[in-house]
Amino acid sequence: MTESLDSAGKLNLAYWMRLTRTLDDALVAMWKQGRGVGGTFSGRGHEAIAVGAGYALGPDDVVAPMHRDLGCYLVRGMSPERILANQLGKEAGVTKGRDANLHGLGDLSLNIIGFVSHLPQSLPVALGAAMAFQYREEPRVALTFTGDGSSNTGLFHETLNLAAVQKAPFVLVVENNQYAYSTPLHEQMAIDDIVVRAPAHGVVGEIVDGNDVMAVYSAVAAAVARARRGDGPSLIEAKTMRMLGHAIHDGAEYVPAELLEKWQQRDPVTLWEAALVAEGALSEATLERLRGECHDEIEAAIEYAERAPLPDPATIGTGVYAT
């Protein structure tokens, strides 16, 4: 695993982030138009974290993303068609109509652990996978994400403690987007940086700019390499801003407008595209073509999802834990 990328790798990051943003915008628009049956969560502002972290993993590694990690699902091989079909409650969706939501996107054939919607319950699940790899002496790593609010829960600390004791091949990315639903960071904790909790548990910790995809990729790639060598777990705090509400029904009126305006100037997708143009890796013409290709790809996925059939009512008891 390298901690730097060649030109092709950098262009791949641009593609995945632009595709993520395009799909995210489509999900929000469809919900507002009444063209969906489930809830919608936007990851606008989180694209660099989801894509950068997902891109740093090896093909056999396991990831447990959450509801703002749409880019990670895409990078790991989940198609926009399946995601959109899931949102519409269709048979072609990941859950075959059982969960019309971004919560239901687990697919172990892609090494994606399904999101446990009550944060941070995905943490011990991902740690369990990491400990299984360790027990079987497999050179694999488990990575998961959580938010700033969940870093104040007992399970967050219990998971970090056990991961450190076991020296498990485990990487935790905390997406510090400054709000736990409507609670701002300064009302959640008396510290400025969540990462200070890492050394208390004997875990390597690092802060990264969550709007800089290369910074995220490099930090996660280094953490994954450490874990694969047997050097134990890492905690990476990626600082960013949630640009929309907790979910689409939440207007986020509690967020100061000037704070959103400040972070809008550091939009992770446009920042990376501008950086590639500035270094000559991407021309304006190629950038426009990239945006057009992502738009067309998502439009085709929407058409597919809307044409796809609903699940057969006779199968309602299939694939559920209780009937």
Given for the second form:
Amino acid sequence: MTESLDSAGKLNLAYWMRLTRTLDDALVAMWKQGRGVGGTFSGRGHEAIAVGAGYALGPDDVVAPMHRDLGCYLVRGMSPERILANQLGKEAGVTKGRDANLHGLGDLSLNIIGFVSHLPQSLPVALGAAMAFQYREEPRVALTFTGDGSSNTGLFHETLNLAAVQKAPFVLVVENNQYAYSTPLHEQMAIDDIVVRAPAHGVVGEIVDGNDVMAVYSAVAAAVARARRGDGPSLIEAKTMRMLGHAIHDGAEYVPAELLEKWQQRDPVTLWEAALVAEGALSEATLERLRGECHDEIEAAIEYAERAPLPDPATIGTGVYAT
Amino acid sequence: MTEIRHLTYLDAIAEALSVEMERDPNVVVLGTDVGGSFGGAFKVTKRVATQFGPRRVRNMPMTELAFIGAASGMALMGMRPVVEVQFADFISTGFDSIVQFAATTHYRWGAAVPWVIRAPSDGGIRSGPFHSQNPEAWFVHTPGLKVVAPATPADAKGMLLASIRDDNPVIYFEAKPLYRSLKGPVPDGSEAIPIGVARIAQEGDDVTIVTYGSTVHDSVQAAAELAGDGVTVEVIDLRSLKPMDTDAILESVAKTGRALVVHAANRMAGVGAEIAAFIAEEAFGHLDAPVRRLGGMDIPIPFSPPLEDTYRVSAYDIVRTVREMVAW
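Same protein, the form predicted together with its partner chain this time rather than the form predicted on its own?
Next comes the full complex, and the chain you just saw is listed first.
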């Protein structure tokens, strides 16, 4: 995996981020219109992290994304149809109506592990996948994401420690989006940078601009390469801002407006599109076409998901156990 | 031809680990102090640690939540990890990994999580509140898990083989007071004993005792004494708590008309409460007396011998209760 990208790769990043934003915007709109089921989560502001990290993985690598990582599911091959169907509780959803919104969006045929609400739980699970690769001497890497909130849990530290002791091919991306639900960073921790928790456990740590997709991609690609070489785990702290509430019901009035305005100037999707236009890799016309394609793709997916059947209550008890 | 040897309960578990690790390279052991020349706090893993070395019998830092979660990740990738929690009491430190992640994954998104947690449980060996517990009810209450509790060396071996081969997360409660005190016939070879099938430890006609784990032996001992009264007791050793062989319970209660449920765990909201309710709902017409339950008191498990002995169910308690039931 190279740590820089050719122009096709750079355009791919633009496509996946725009597709992510389009789907994210559609979800927010649908839920506000009362077309949703239960709640949903927006990952607005996190697109560069989710897409950049997901794009840096090889085809056989495993990822355990969370609820801000819509772009990662997409870039790893989960279709908008299946994601939308899941959000609407449909039989055609990834969980066949068993789990809500982005929760449980796991599919081992895509090397994606689904998450539970107890967020740091994905950390040791991804580490275990990495330990399996190491045990079988397969050149594969496991990557997972977590937030500033769960970086305060014991399990975050337990996992980093265990990953370092095992020298496992494991990469952890911490999406520091300034808030754990309504609680700002300074009420969560007495440090400025979460990354300082990495060297305490013997894990390599790095800070990246989470709104710069190329920076995220490069840092994650380097960490993945290091893991694949057998040089052990890494933590990447991607600093960003959660641009909407914790979930759809949350207006996030507790976030100062000037903070959001500041981060809005650095919107990760438009930032990357503007950079590509500036360097001549993308024309305004191509960009317009790209946006149109994403719009059409998501509209078709919505139509499919809304028409898809709900699960049959008679199936409620199936699948609790593997045969 | 299968050779029958007599092994201790502990050696039967150790043999199952050895047999399955030999058979399947995806089986690894994870736990605190399980590896190296130490081989576990109770030496259950000493045999496989010697036989297979640190790549497959892996010492973990004292981070149960993380290494049980890691076992789930390994299991998702096709491995079959066997985790030892040093004492069943410590399983609470890994609770989220078990009940939130592993137990729900197959129902939510269809991926199997085939691990086993071996949990050395039970008391009577003067180990105090944190080395004597029987926390099986927490897990029987959790959909998606399987829970087994073998009482004999043969079942300890055969059911561990079945647990490792099962495609679901299985909590395997091994009764540590039986480790070296109980010896019994154990078949050679690698045949599993299916999960979910009870065993009739003793046949009888007058009263059914439904039990599992160490209290199977107290119940059989009580049955011997009750035979002197002319009362014959049928002892059902459940072996598996989830799934539970409810047919075996119903069949026996239909015959005897009296049911006593016995377990070492505290009685309050224990597995016995579920069994008693089940019998009341499904076999009421057969009952000649109310269903009774015996279990530990609803207190932290005390250390000092007279206190712990008062806490625990004894064969004497079983005899006295059965006599009351017969006289009812």
